[in-house]
Amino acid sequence: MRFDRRIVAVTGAASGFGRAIARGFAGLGARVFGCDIAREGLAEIASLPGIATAAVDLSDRAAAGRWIGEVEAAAGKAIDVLVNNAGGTLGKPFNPIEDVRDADWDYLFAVNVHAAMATIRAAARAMKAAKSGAIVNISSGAGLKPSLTGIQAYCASKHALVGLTRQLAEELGPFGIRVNSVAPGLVLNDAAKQRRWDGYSEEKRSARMSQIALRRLGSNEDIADGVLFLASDMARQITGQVLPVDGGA
(Lines of atoms letter the chains of each structure in order from A and count residues from 1; the text may use other names and numbers.)
(Lines give C-alpha, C1' and ligand atoms only; values in the text may rest on other atoms or scores of the structure.)
Protein backbone atom coordinates (compact mmCIF):
# COMPACT_ATOMS: atom_id res chain seq x y z
CA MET A 1 0.00 0.00 0.00
CA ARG A 2 1.74 3.12 -1.29
CA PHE A 3 0.75 6.73 -1.96
CA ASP A 4 3.69 7.86 -4.09
CA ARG A 5 2.96 11.07 -6.01
CA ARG A 6 -0.42 11.39 -4.26
CA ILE A 7 -1.49 14.73 -2.79
CA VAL A 8 -3.10 14.32 0.63
CA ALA A 9 -4.81 17.07 2.66
CA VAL A 10 -5.47 16.45 6.36
CA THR A 11 -7.38 18.78 8.66
CA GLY A 12 -6.62 18.85 12.38
CA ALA A 13 -3.13 17.56 11.67
CA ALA A 14 -1.30 19.01 14.67
CA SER A 15 -2.09 16.27 17.18
CA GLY A 16 -3.92 13.05 17.92
CA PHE A 17 -5.51 11.23 15.00
CA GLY A 18 -4.53 13.95 12.55
CA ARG A 19 -0.85 13.78 13.34
CA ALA A 20 -0.82 9.98 13.04
CA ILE A 21 -2.73 10.18 9.75
CA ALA A 22 -0.38 12.79 8.28
CA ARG A 23 2.68 10.81 9.35
CA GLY A 24 1.19 7.60 7.99
CA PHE A 25 0.58 9.03 4.54
CA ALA A 26 3.98 10.74 4.41
CA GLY A 27 5.66 7.50 5.40
CA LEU A 28 4.00 5.78 2.45
CA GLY A 29 5.23 8.29 -0.10
CA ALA A 30 2.49 10.93 -0.18
CA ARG A 31 2.98 14.67 -0.30
CA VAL A 32 0.96 15.77 2.72
CA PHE A 33 -0.59 19.14 3.51
CA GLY A 34 -1.90 19.55 7.05
CA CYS A 35 -3.81 22.35 8.73
CA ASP A 36 -4.81 23.16 12.29
CA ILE A 37 -5.18 26.10 14.65
CA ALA A 38 -2.49 24.73 16.99
CA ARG A 39 0.68 26.34 15.68
CA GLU A 40 3.03 24.55 18.08
CA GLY A 41 1.82 21.15 16.99
CA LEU A 42 1.99 22.17 13.35
CA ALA A 43 5.61 23.20 13.78
CA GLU A 44 6.44 19.74 15.11
CA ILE A 45 4.96 17.84 12.17
CA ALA A 46 6.27 20.37 9.64
CA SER A 47 9.75 19.20 10.55
CA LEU A 48 8.94 15.76 9.14
CA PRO A 49 9.76 14.96 5.49
CA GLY A 50 6.89 15.31 3.06
CA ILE A 51 4.58 17.37 5.27
CA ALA A 52 3.69 21.04 4.72
CA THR A 53 1.47 22.87 7.19
CA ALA A 54 -0.76 25.91 7.48
CA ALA A 55 -2.56 27.55 10.40
CA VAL A 56 -6.26 27.62 9.53
CA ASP A 57 -9.36 28.26 11.64
CA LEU A 58 -11.75 25.74 10.11
CA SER A 59 -14.75 27.22 11.91
CA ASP A 60 -14.45 29.88 9.17
CA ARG A 61 -15.80 28.11 6.07
CA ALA A 62 -14.26 30.67 3.74
CA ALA A 63 -10.84 30.06 5.29
CA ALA A 64 -11.30 26.30 4.94
CA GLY A 65 -12.10 26.71 1.27
CA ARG A 66 -9.15 29.02 0.69
CA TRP A 67 -6.80 26.47 2.25
CA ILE A 68 -7.96 23.82 -0.23
CA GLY A 69 -7.25 26.24 -3.06
CA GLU A 70 -3.78 26.90 -1.67
CA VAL A 71 -3.05 23.17 -1.50
CA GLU A 72 -4.16 22.69 -5.10
CA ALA A 73 -2.06 25.63 -6.22
CA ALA A 74 1.03 24.35 -4.40
CA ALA A 75 0.55 20.84 -5.75
CA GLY A 76 -0.33 21.94 -9.27
CA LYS A 77 -3.11 19.36 -9.41
CA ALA A 78 -6.25 18.08 -7.72
CA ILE A 79 -6.08 16.69 -4.22
CA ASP A 80 -6.01 12.89 -4.36
CA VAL A 81 -7.02 12.24 -0.74
CA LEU A 82 -8.88 14.59 1.60
CA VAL A 83 -9.14 13.61 5.26
CA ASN A 84 -11.55 15.66 7.36
CA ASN A 85 -10.22 14.89 10.81
CA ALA A 86 -10.59 18.20 12.66
CA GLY A 87 -13.25 18.18 15.34
CA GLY A 88 -14.29 16.49 18.54
CA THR A 89 -15.79 17.88 21.72
CA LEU A 90 -13.42 20.84 21.37
CA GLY A 91 -13.13 21.40 25.10
CA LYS A 92 -16.85 21.90 25.56
CA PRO A 93 -18.26 20.34 28.75
CA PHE A 94 -21.51 18.48 29.20
CA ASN A 95 -24.43 20.63 30.27
CA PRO A 96 -28.10 19.67 30.62
CA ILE A 97 -29.94 20.59 27.42
CA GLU A 98 -31.70 23.51 29.12
CA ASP A 99 -28.31 25.05 29.87
CA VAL A 100 -26.65 24.52 26.47
CA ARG A 101 -25.41 27.81 25.02
CA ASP A 102 -26.01 28.66 21.35
CA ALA A 103 -22.35 29.57 20.91
CA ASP A 104 -21.15 26.15 22.11
CA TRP A 105 -23.68 24.31 19.94
CA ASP A 106 -22.78 26.36 16.87
CA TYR A 107 -19.03 25.99 17.34
CA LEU A 108 -19.21 22.19 17.53
CA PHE A 109 -21.26 22.07 14.34
CA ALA A 110 -18.96 24.61 12.67
CA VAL A 111 -15.88 22.42 13.11
CA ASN A 112 -17.39 18.93 13.09
CA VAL A 113 -19.71 19.35 10.08
CA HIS A 114 -19.50 22.70 8.34
CA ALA A 115 -15.73 22.58 7.93
CA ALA A 116 -15.95 19.16 6.26
CA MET A 117 -18.63 20.45 3.90
CA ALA A 118 -16.46 23.48 3.07
CA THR A 119 -13.30 21.52 2.30
CA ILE A 120 -15.17 18.96 0.19
CA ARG A 121 -17.04 21.69 -1.65
CA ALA A 122 -13.75 23.40 -2.46
CA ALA A 123 -11.98 20.20 -3.53
CA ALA A 124 -14.82 18.65 -5.52
CA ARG A 125 -14.43 20.58 -8.78
CA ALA A 126 -10.82 19.54 -9.37
CA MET A 127 -11.48 15.98 -8.16
CA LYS A 128 -14.37 15.70 -10.63
CA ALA A 129 -12.17 16.94 -13.47
CA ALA A 130 -9.55 14.36 -12.50
CA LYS A 131 -12.25 11.65 -12.34
CA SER A 132 -10.76 10.35 -9.10
CA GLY A 133 -10.35 11.08 -5.42
CA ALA A 134 -10.84 9.62 -1.98
CA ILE A 135 -12.44 11.48 0.91
CA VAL A 136 -12.35 10.10 4.44
CA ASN A 137 -14.30 11.84 7.19
CA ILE A 138 -13.48 11.08 10.82
CA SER A 139 -16.81 10.63 12.53
CA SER A 140 -17.14 8.74 15.81
CA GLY A 141 -18.92 5.93 17.54
CA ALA A 142 -21.06 8.88 18.66
CA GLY A 143 -22.15 9.25 15.04
CA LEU A 144 -23.85 5.86 15.25
CA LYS A 145 -25.25 5.84 18.79
CA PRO A 146 -25.44 8.10 21.87
CA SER A 147 -22.13 9.57 23.00
CA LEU A 148 -20.41 8.57 26.22
CA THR A 149 -19.64 12.27 26.69
CA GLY A 150 -23.32 13.17 26.86
CA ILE A 151 -22.54 16.31 24.83
CA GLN A 152 -25.60 16.78 22.63
CA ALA A 153 -24.01 18.90 19.90
CA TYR A 154 -21.06 16.53 19.61
CA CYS A 155 -23.31 13.52 19.11
CA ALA A 156 -25.67 15.34 16.74
CA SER A 157 -22.85 16.80 14.66
CA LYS A 158 -21.13 13.42 14.27
CA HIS A 159 -24.44 11.88 13.16
CA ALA A 160 -24.66 14.72 10.63
CA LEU A 161 -21.16 13.97 9.37
CA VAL A 162 -22.12 10.33 8.78
CA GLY A 163 -25.14 11.54 6.80
CA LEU A 164 -22.99 13.90 4.76
CA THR A 165 -20.58 11.04 4.02
CA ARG A 166 -23.32 8.77 2.73
CA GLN A 167 -25.01 11.47 0.66
CA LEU A 168 -21.80 12.64 -0.99
CA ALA A 169 -20.81 9.07 -1.81
CA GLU A 170 -23.97 8.92 -3.94
CA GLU A 171 -23.37 12.32 -5.52
CA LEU A 172 -19.67 11.97 -6.25
CA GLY A 173 -19.49 8.26 -7.07
CA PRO A 174 -20.24 8.75 -10.79
CA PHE A 175 -17.12 10.94 -10.98
CA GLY A 176 -14.86 8.24 -9.56
CA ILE A 177 -14.68 9.89 -6.13
CA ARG A 178 -15.10 7.67 -3.07
CA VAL A 179 -16.40 9.05 0.24
CA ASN A 180 -16.11 7.02 3.43
CA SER A 181 -15.81 7.53 7.16
CA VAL A 182 -13.80 6.08 10.03
CA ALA A 183 -15.66 5.99 13.34
CA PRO A 184 -13.13 5.78 16.18
CA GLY A 185 -13.92 4.15 19.47
CA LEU A 186 -12.44 5.36 22.74
CA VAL A 187 -8.87 6.60 22.36
CA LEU A 188 -7.24 8.54 25.19
CA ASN A 189 -5.45 10.95 22.92
CA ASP A 190 -6.07 14.25 24.67
CA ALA A 191 -6.12 15.60 28.18
CA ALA A 192 -9.91 15.86 28.41
CA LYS A 193 -10.45 12.21 27.50
CA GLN A 194 -7.70 11.12 29.87
CA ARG A 195 -9.25 13.13 32.72
CA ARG A 196 -12.68 11.58 32.11
CA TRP A 197 -11.15 8.09 32.06
CA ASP A 198 -9.11 8.75 35.20
CA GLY A 199 -12.24 10.04 36.90
CA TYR A 200 -14.02 6.73 36.45
CA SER A 201 -13.97 4.26 39.30
CA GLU A 202 -12.00 1.06 38.79
CA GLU A 203 -15.31 -0.75 38.50
CA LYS A 204 -16.54 1.57 35.77
CA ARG A 205 -13.27 1.30 33.81
CA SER A 206 -13.44 -2.50 34.02
CA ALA A 207 -17.07 -2.47 32.88
CA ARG A 208 -16.22 -0.21 29.94
CA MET A 209 -13.30 -2.42 28.94
CA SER A 210 -15.49 -5.53 29.13
CA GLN A 211 -17.69 -4.00 26.42
CA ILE A 212 -14.74 -4.00 23.99
CA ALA A 213 -14.24 -7.39 22.35
CA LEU A 214 -10.46 -6.97 22.06
CA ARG A 215 -10.24 -5.74 25.67
CA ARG A 216 -8.01 -2.79 24.85
CA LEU A 217 -8.45 0.87 24.04
CA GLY A 218 -7.47 2.10 20.60
CA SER A 219 -4.52 4.23 19.59
CA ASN A 220 -4.00 7.09 17.15
CA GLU A 221 -2.20 4.67 14.85
CA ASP A 222 -5.19 2.30 14.84
CA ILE A 223 -7.36 5.10 13.50
CA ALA A 224 -4.72 6.19 11.00
CA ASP A 225 -4.47 2.65 9.65
CA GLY A 226 -8.22 2.60 9.00
CA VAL A 227 -7.94 5.87 7.10
CA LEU A 228 -4.98 4.64 5.06
CA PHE A 229 -6.93 1.55 4.04
CA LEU A 230 -10.05 3.47 2.97
CA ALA A 231 -7.94 5.98 1.02
CA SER A 232 -5.92 3.28 -0.72
CA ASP A 233 -6.52 1.42 -3.97
CA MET A 234 -7.20 -1.65 -1.83
CA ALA A 235 -10.57 0.00 -1.03
CA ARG A 236 -11.29 0.97 -4.65
CA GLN A 237 -14.78 -0.62 -4.54
CA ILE A 238 -15.74 0.81 -1.16
CA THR A 239 -17.74 4.01 -0.81
CA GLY A 240 -20.49 5.38 1.39
CA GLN A 241 -19.34 3.24 4.31
CA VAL A 242 -18.61 3.89 7.96
CA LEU A 243 -15.76 1.78 9.34
CA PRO A 244 -15.86 1.50 13.14
CA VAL A 245 -12.32 1.20 14.54
CA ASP A 246 -13.28 0.43 18.12
CA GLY A 247 -11.99 -3.02 19.01
CA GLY A 248 -15.46 -4.49 18.65
CA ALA A 249 -17.20 -2.20 21.12
Ligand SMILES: NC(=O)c1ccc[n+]([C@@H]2O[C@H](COP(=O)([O-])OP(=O)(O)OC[C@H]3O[C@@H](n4cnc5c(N)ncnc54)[C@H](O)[C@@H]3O)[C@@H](O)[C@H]2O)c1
Given for the second form:
Amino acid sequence: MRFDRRIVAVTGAASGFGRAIARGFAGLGARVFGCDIAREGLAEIASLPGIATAAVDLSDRAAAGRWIGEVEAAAGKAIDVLVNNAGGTLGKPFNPIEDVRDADWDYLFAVNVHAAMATIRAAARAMKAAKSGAIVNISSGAGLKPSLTGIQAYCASKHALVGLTRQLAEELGPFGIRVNSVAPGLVLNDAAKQRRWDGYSEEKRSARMSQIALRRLGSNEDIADGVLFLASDMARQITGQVLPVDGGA
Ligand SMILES: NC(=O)c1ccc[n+]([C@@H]2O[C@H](COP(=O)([O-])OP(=O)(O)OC[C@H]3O[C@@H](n4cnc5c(N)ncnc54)[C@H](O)[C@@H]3O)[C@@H](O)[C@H]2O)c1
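Given the form predicted alone above, what does the protein look like in the form predicted together with this ligand?
Now the full complex is given, and it begins with the chain already shown.
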Protein backbone atom coordinates (compact mmCIF):
# COMPACT_ATOMS: atom_id res chain seq x y z
CA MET A 1 0.00 0.00 0.00
CA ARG A 2 1.59 3.30 -1.12
CA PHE A 3 0.40 6.90 -1.35
CA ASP A 4 3.23 8.40 -3.40
CA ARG A 5 2.35 11.79 -4.91
CA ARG A 6 -1.04 11.70 -3.15
CA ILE A 7 -2.25 14.79 -1.34
CA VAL A 8 -3.76 13.92 2.03
CA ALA A 9 -5.57 16.35 4.33
CA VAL A 10 -6.12 15.32 7.95
CA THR A 11 -8.08 17.31 10.54
CA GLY A 12 -7.25 17.06 14.22
CA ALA A 13 -3.69 16.05 13.36
CA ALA A 14 -2.03 17.34 16.52
CA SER A 15 -2.67 14.33 18.73
CA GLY A 16 -4.21 10.90 19.12
CA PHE A 17 -5.60 9.23 16.01
CA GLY A 18 -5.00 12.27 13.79
CA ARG A 19 -1.30 12.28 14.52
CA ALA A 20 -1.02 8.53 13.87
CA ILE A 21 -3.04 8.93 10.64
CA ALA A 22 -0.83 11.79 9.42
CA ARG A 23 2.32 9.81 10.24
CA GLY A 24 0.92 6.69 8.60
CA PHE A 25 0.20 8.43 5.29
CA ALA A 26 3.52 10.31 5.31
CA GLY A 27 5.34 7.04 5.99
CA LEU A 28 3.75 5.57 2.86
CA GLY A 29 4.85 8.42 0.60
CA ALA A 30 1.97 10.91 0.79
CA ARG A 31 2.28 14.66 1.06
CA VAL A 32 0.25 15.34 4.21
CA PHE A 33 -1.46 18.54 5.32
CA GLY A 34 -2.69 18.47 8.89
CA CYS A 35 -4.69 21.03 10.79
CA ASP A 36 -5.73 21.43 14.40
CA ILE A 37 -6.65 24.04 16.95
CA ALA A 38 -3.81 22.86 19.25
CA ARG A 39 -0.65 24.64 18.14
CA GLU A 40 1.84 22.79 20.39
CA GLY A 41 0.86 19.37 19.08
CA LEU A 42 1.05 20.66 15.53
CA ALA A 43 4.59 21.91 16.05
CA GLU A 44 5.64 18.37 16.94
CA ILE A 45 4.27 16.74 13.79
CA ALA A 46 5.35 19.61 11.55
CA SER A 47 8.93 18.52 12.20
CA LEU A 48 8.26 15.18 10.50
CA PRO A 49 9.15 14.81 6.82
CA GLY A 50 6.19 15.09 4.43
CA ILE A 51 3.85 16.83 6.88
CA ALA A 52 2.79 20.49 6.70
CA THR A 53 0.50 21.94 9.34
CA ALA A 54 -1.89 24.82 9.91
CA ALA A 55 -3.66 26.12 13.01
CA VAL A 56 -7.39 26.14 12.26
CA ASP A 57 -10.43 26.34 14.51
CA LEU A 58 -12.77 23.98 12.69
CA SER A 59 -15.79 25.10 14.69
CA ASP A 60 -15.66 28.02 12.25
CA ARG A 61 -17.02 26.54 9.00
CA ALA A 62 -15.60 29.35 6.89
CA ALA A 63 -12.14 28.72 8.34
CA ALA A 64 -12.50 24.99 7.64
CA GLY A 65 -13.35 25.74 4.00
CA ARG A 66 -10.51 28.24 3.68
CA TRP A 67 -8.01 25.66 4.94
CA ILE A 68 -9.07 23.24 2.20
CA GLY A 69 -8.52 26.01 -0.36
CA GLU A 70 -5.05 26.64 1.05
CA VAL A 71 -4.16 22.95 0.84
CA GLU A 72 -5.29 22.80 -2.80
CA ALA A 73 -3.33 25.94 -3.61
CA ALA A 74 -0.16 24.60 -1.95
CA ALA A 75 -0.57 21.22 -3.67
CA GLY A 76 -1.52 22.71 -7.02
CA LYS A 77 -4.16 20.02 -7.43
CA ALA A 78 -7.21 18.38 -5.87
CA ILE A 79 -6.94 16.68 -2.54
CA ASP A 80 -6.73 12.90 -3.03
CA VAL A 81 -7.60 11.87 0.51
CA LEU A 82 -9.53 13.86 3.10
CA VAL A 83 -9.73 12.53 6.65
CA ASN A 84 -12.20 14.25 8.98
CA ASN A 85 -10.85 13.19 12.33
CA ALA A 86 -11.07 16.27 14.59
CA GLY A 87 -13.70 15.91 17.25
CA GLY A 88 -14.57 14.05 20.38
CA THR A 89 -16.38 14.96 23.56
CA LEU A 90 -14.14 18.06 23.62
CA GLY A 91 -13.93 18.38 27.37
CA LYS A 92 -17.69 18.62 27.73
CA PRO A 93 -19.17 16.91 30.78
CA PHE A 94 -22.05 14.49 30.93
CA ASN A 95 -25.20 16.24 32.16
CA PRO A 96 -28.69 14.80 32.38
CA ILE A 97 -30.74 15.93 29.38
CA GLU A 98 -32.65 18.53 31.38
CA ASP A 99 -29.35 20.27 32.19
CA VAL A 100 -27.71 20.16 28.75
CA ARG A 101 -26.43 23.61 27.77
CA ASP A 102 -27.06 24.91 24.26
CA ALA A 103 -23.45 26.06 23.94
CA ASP A 104 -22.06 22.59 24.71
CA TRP A 105 -24.54 20.92 22.35
CA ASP A 106 -23.74 23.36 19.53
CA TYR A 107 -19.97 23.13 19.96
CA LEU A 108 -19.95 19.33 19.74
CA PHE A 109 -22.07 19.46 16.58
CA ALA A 110 -19.88 22.23 15.14
CA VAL A 111 -16.67 20.21 15.42
CA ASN A 112 -18.02 16.66 15.01
CA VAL A 113 -20.37 17.26 12.07
CA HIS A 114 -20.45 20.77 10.67
CA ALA A 115 -16.68 20.93 10.18
CA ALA A 116 -16.73 17.67 8.20
CA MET A 117 -19.51 19.00 5.99
CA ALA A 118 -17.53 22.21 5.44
CA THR A 119 -14.26 20.50 4.49
CA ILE A 120 -16.02 18.08 2.14
CA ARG A 121 -18.05 20.89 0.58
CA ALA A 122 -14.85 22.79 -0.08
CA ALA A 123 -12.90 19.78 -1.40
CA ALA A 124 -15.66 18.26 -3.57
CA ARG A 125 -15.42 20.62 -6.55
CA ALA A 126 -11.77 19.81 -7.34
CA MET A 127 -12.24 16.12 -6.50
CA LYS A 128 -15.16 15.96 -8.94
CA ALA A 129 -13.08 17.60 -11.67
CA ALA A 130 -10.30 15.07 -10.95
CA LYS A 131 -12.91 12.27 -11.00
CA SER A 132 -11.33 10.71 -7.93
CA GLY A 133 -10.99 11.10 -4.21
CA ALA A 134 -11.33 9.23 -0.97
CA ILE A 135 -12.94 10.68 2.13
CA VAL A 136 -12.78 8.99 5.51
CA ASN A 137 -14.80 10.37 8.40
CA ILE A 138 -13.87 9.25 11.90
CA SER A 139 -17.15 8.50 13.61
CA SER A 140 -17.31 6.25 16.65
CA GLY A 141 -19.02 3.20 18.05
CA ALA A 142 -21.24 5.97 19.43
CA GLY A 143 -22.25 6.72 15.84
CA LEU A 144 -24.02 3.37 15.72
CA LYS A 145 -25.22 2.83 19.28
CA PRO A 146 -25.40 4.68 22.61
CA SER A 147 -22.17 6.13 23.95
CA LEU A 148 -20.39 4.89 27.05
CA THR A 149 -19.85 8.58 27.91
CA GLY A 150 -23.60 9.21 27.99
CA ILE A 151 -22.95 12.58 26.34
CA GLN A 152 -26.03 13.08 24.16
CA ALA A 153 -24.53 15.55 21.69
CA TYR A 154 -21.51 13.27 21.18
CA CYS A 155 -23.68 10.27 20.33
CA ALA A 156 -26.12 12.31 18.21
CA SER A 157 -23.39 14.15 16.31
CA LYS A 158 -21.52 10.92 15.53
CA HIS A 159 -24.76 9.36 14.27
CA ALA A 160 -25.12 12.45 12.07
CA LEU A 161 -21.60 11.97 10.73
CA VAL A 162 -22.46 8.39 9.79
CA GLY A 163 -25.56 9.67 7.98
CA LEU A 164 -23.51 12.30 6.15
CA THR A 165 -21.02 9.60 5.11
CA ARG A 166 -23.73 7.37 3.66
CA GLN A 167 -25.52 10.22 1.89
CA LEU A 168 -22.36 11.64 0.33
CA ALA A 169 -21.25 8.21 -0.85
CA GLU A 170 -24.43 8.17 -2.94
CA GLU A 171 -23.98 11.71 -4.17
CA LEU A 172 -20.27 11.57 -4.96
CA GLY A 173 -19.95 7.96 -6.11
CA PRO A 174 -20.79 8.79 -9.75
CA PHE A 175 -17.78 11.14 -9.73
CA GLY A 176 -15.37 8.43 -8.61
CA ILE A 177 -15.22 9.77 -5.05
CA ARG A 178 -15.51 7.25 -2.23
CA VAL A 179 -16.81 8.25 1.21
CA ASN A 180 -16.40 5.90 4.16
CA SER A 181 -16.11 6.03 7.91
CA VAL A 182 -13.98 4.36 10.56
CA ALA A 183 -15.87 3.84 13.81
CA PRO A 184 -13.24 3.43 16.52
CA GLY A 185 -13.86 1.63 19.76
CA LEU A 186 -12.51 3.08 22.97
CA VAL A 187 -8.80 4.00 22.88
CA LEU A 188 -7.25 5.44 26.04
CA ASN A 189 -4.95 7.80 24.19
CA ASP A 190 -4.88 10.70 26.63
CA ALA A 191 -5.04 11.45 30.33
CA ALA A 192 -8.68 12.60 30.26
CA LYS A 193 -9.89 9.39 28.64
CA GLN A 194 -7.75 7.34 31.02
CA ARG A 195 -9.25 9.24 33.98
CA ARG A 196 -12.79 8.68 32.72
CA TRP A 197 -12.07 4.96 32.29
CA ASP A 198 -10.48 4.78 35.75
CA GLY A 199 -13.60 6.50 37.12
CA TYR A 200 -15.85 3.66 35.95
CA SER A 201 -16.56 0.97 38.52
CA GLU A 202 -14.54 -2.24 38.32
CA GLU A 203 -17.77 -3.93 37.30
CA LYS A 204 -18.40 -1.50 34.42
CA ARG A 205 -14.80 -1.85 33.18
CA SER A 206 -14.84 -5.64 33.17
CA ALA A 207 -18.32 -5.74 31.63
CA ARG A 208 -17.01 -3.48 28.89
CA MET A 209 -13.89 -5.63 28.31
CA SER A 210 -15.95 -8.81 28.19
CA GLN A 211 -17.99 -7.26 25.35
CA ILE A 212 -14.83 -6.90 23.24
CA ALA A 213 -14.14 -10.12 21.36
CA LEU A 214 -10.37 -9.58 21.29
CA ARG A 215 -10.34 -8.53 24.99
CA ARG A 216 -8.11 -5.53 24.33
CA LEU A 217 -8.62 -1.82 23.83
CA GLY A 218 -7.20 -0.44 20.61
CA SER A 219 -4.29 1.90 19.89
CA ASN A 220 -3.95 5.00 17.73
CA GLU A 221 -2.17 2.90 15.12
CA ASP A 222 -5.01 0.35 15.01
CA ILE A 223 -7.35 3.17 14.02
CA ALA A 224 -4.88 4.73 11.57
CA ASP A 225 -4.45 1.40 9.78
CA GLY A 226 -8.22 1.17 9.19
CA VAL A 227 -8.14 4.66 7.70
CA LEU A 228 -5.15 3.86 5.47
CA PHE A 229 -6.97 0.82 4.13
CA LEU A 230 -10.20 2.68 3.34
CA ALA A 231 -8.26 5.51 1.68
CA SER A 232 -6.13 3.14 -0.38
CA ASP A 233 -6.69 1.64 -3.81
CA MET A 234 -7.24 -1.68 -2.06
CA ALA A 235 -10.64 -0.29 -1.04
CA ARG A 236 -11.43 0.93 -4.58
CA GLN A 237 -14.82 -0.82 -4.64
CA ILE A 238 -15.83 0.19 -1.10
CA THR A 239 -17.95 3.26 -0.41
CA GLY A 240 -20.70 4.32 1.98
CA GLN A 241 -19.41 1.91 4.63
CA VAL A 242 -18.71 2.25 8.32
CA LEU A 243 -15.79 0.10 9.42
CA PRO A 244 -15.78 -0.54 13.17
CA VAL A 245 -12.20 -0.82 14.45
CA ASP A 246 -13.04 -1.92 17.95
CA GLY A 247 -11.72 -5.42 18.57
CA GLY A 248 -15.13 -6.87 17.83
CA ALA A 249 -17.24 -4.91 20.32
N1 LIG B 1 -10.21 7.82 21.62
C2 LIG B 1 -11.34 7.17 21.52
O3 LIG B 1 -11.64 6.29 22.35
C4 LIG B 1 -12.30 7.43 20.40
C5 LIG B 1 -13.32 6.49 20.17
C6 LIG B 1 -14.21 6.70 19.14
C7 LIG B 1 -14.07 7.81 18.33
N8 LIG B 1 -13.08 8.72 18.57
C9 LIG B 1 -13.01 9.86 17.64
O10 LIG B 1 -11.73 9.91 17.06
C11 LIG B 1 -11.39 11.26 16.73
C12 LIG B 1 -10.02 11.58 17.28
O13 LIG B 1 -10.05 11.41 18.68
P14 LIG B 1 -8.76 11.15 19.56
O15 LIG B 1 -9.08 10.04 20.48
O16 LIG B 1 -7.54 11.05 18.72
O17 LIG B 1 -8.78 12.47 20.46
P18 LIG B 1 -7.82 13.73 20.49
O19 LIG B 1 -8.44 14.68 21.44
O20 LIG B 1 -6.42 13.29 20.75
O21 LIG B 1 -7.89 14.30 19.00
C22 LIG B 1 -8.84 15.19 18.56
C23 LIG B 1 -8.13 16.37 17.93
O24 LIG B 1 -9.12 17.28 17.42
C25 LIG B 1 -8.66 18.58 17.71
N26 LIG B 1 -9.74 19.54 17.78
C27 LIG B 1 -10.70 19.64 18.73
N28 LIG B 1 -11.47 20.72 18.50
C29 LIG B 1 -10.99 21.31 17.38
C30 LIG B 1 -11.35 22.47 16.65
N31 LIG B 1 -12.36 23.27 17.05
N32 LIG B 1 -10.63 22.79 15.55
C33 LIG B 1 -9.58 22.02 15.16
N34 LIG B 1 -9.20 20.92 15.82
C35 LIG B 1 -9.89 20.57 16.92
C36 LIG B 1 -7.98 18.45 19.08
O37 LIG B 1 -7.12 19.55 19.35
C38 LIG B 1 -7.27 17.13 18.94
O39 LIG B 1 -5.94 17.27 18.47
C40 LIG B 1 -12.51 12.12 17.30
O41 LIG B 1 -13.42 12.46 16.27
C42 LIG B 1 -13.17 11.21 18.32
O43 LIG B 1 -14.53 11.50 18.52
C44 LIG B 1 -12.20 8.55 19.58
